[in-house]
Amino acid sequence: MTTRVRTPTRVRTPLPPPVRRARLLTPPGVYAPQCDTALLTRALYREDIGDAAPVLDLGTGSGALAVAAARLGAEVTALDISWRAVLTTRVNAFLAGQSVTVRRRDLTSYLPRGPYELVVSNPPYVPSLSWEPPRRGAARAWDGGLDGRALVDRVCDVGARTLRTGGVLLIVHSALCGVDTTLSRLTGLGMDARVIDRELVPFGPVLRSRRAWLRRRDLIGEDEICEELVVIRAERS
């Protein structure tokens, strides 16, 4: 059974003004920034990112994190399997006046070239009724396979293999797909991993539609209506 923390502590780190003012295009089929994006952006801004530091955004979606990192002076490469997301990120970077290299790549088979100083990712992590994530359609942005870990595990592996020594991976996902599992995997890959932020948020439309299925799998309790989001920071030794 997935371990869930019932009394999460929320870290309230204010976002810099440029992030709050950001307006991003999010056409249908592209993941719109939500609570998980905000949590990860807060974590990103707590990192000491040097000028022109190489940063990799895995599964960029609208490009929210890529643009935020570029605002800090990073040299950003953003990847996504969706052509619509790739084009959206290019447009959002242009509108924000930021330089971001955006490429279409399938993370299940592609290993980016490093080394990177920072890798960030808000991957699909919602447990779904199929072992494999969908290959097309809007659900590709959130469905992470039967246990929600199809892309989460891949991000952990890619981060460990592409970061320089001392480099950092920042990943956000739901506790429904296993916080301890992620920490154990990253530790096994030679990284110092810990939870640095968490927040309890109400179920969105997708999880509300799957409540009965999640209860049958003992992933949530009978009366649960919220999920815990966590940001994990892992530093490569």
Ligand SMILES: C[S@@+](CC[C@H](N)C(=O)[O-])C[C@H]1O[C@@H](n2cnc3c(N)ncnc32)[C@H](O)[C@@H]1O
The other form holds:
Amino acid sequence: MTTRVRTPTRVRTPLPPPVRRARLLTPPGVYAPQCDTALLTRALYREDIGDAAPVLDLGTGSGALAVAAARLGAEVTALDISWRAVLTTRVNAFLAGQSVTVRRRDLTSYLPRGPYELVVSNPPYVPSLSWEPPRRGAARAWDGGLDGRALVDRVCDVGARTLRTGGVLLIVHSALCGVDTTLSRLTGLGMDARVIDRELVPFGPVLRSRRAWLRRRDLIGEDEICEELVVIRAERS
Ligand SMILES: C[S@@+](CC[C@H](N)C(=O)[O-])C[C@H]1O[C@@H](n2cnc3c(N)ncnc32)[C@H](O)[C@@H]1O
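Please supply the corresponding structure for the form predicted in complex with the named molecule (the preceding block corresponds to the form predicted on its own).
Now the full complex is given, and it begins with the chain already shown.
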């Protein structure tokens, strides 16, 4: 078998200055902002978000992206299945002096009304041992089902159905769950999709604990120690 060794050659500044300055509480059980959050935040800052533009954050966690979008002047709605995340985002928005509408919703069944100008999402995307993502517990923030795509696919669908014409979906996920699969899905949904950023990051504790299983599934090479994160931008035509 070929050995694919990946080394982190492009790990960059973790967060843009306005986000680094933000005070974000991340109590136990709520996803603390990481490289994926930072990549998506950078992408968000590159968008020309109009004043009071309706923005939707799917799987808001600590509210890092929701608060960042609100700072840019957007009118933000943030959704998460976890009550802890919902309450944390409310507190973080308050501490940042920003107004964010935060609701507890399960994305697998809920379809927001829209239309939105921008949808951002850092969904759970790690391939995990069972087909269904977990119903509870901290792993709900990262486990995306057997192929890692349970929530990724859903976010693509929700984005396509809730964006206005010309609206933009920004999604970050690992290459382990299939970049081409996401691009094809979005194209099939009538979106003009492309990768706008990528970064190699060392495996964290979750992927390190699954290395043998990921190797057996041929998702990683023998000595692989990094995963590639990608940010995909899709515009609704
Ligand atoms: C990787 S975390 C991202 C948190 C934050 N947006 C960030 O970038 O730091 C994914 C979030 O999705 C939420 N989530 C998982 N399954 C969900 C579902 N079915 N419906 C809504 N939110 C869900 C988790 O609770 C978690 O807060």
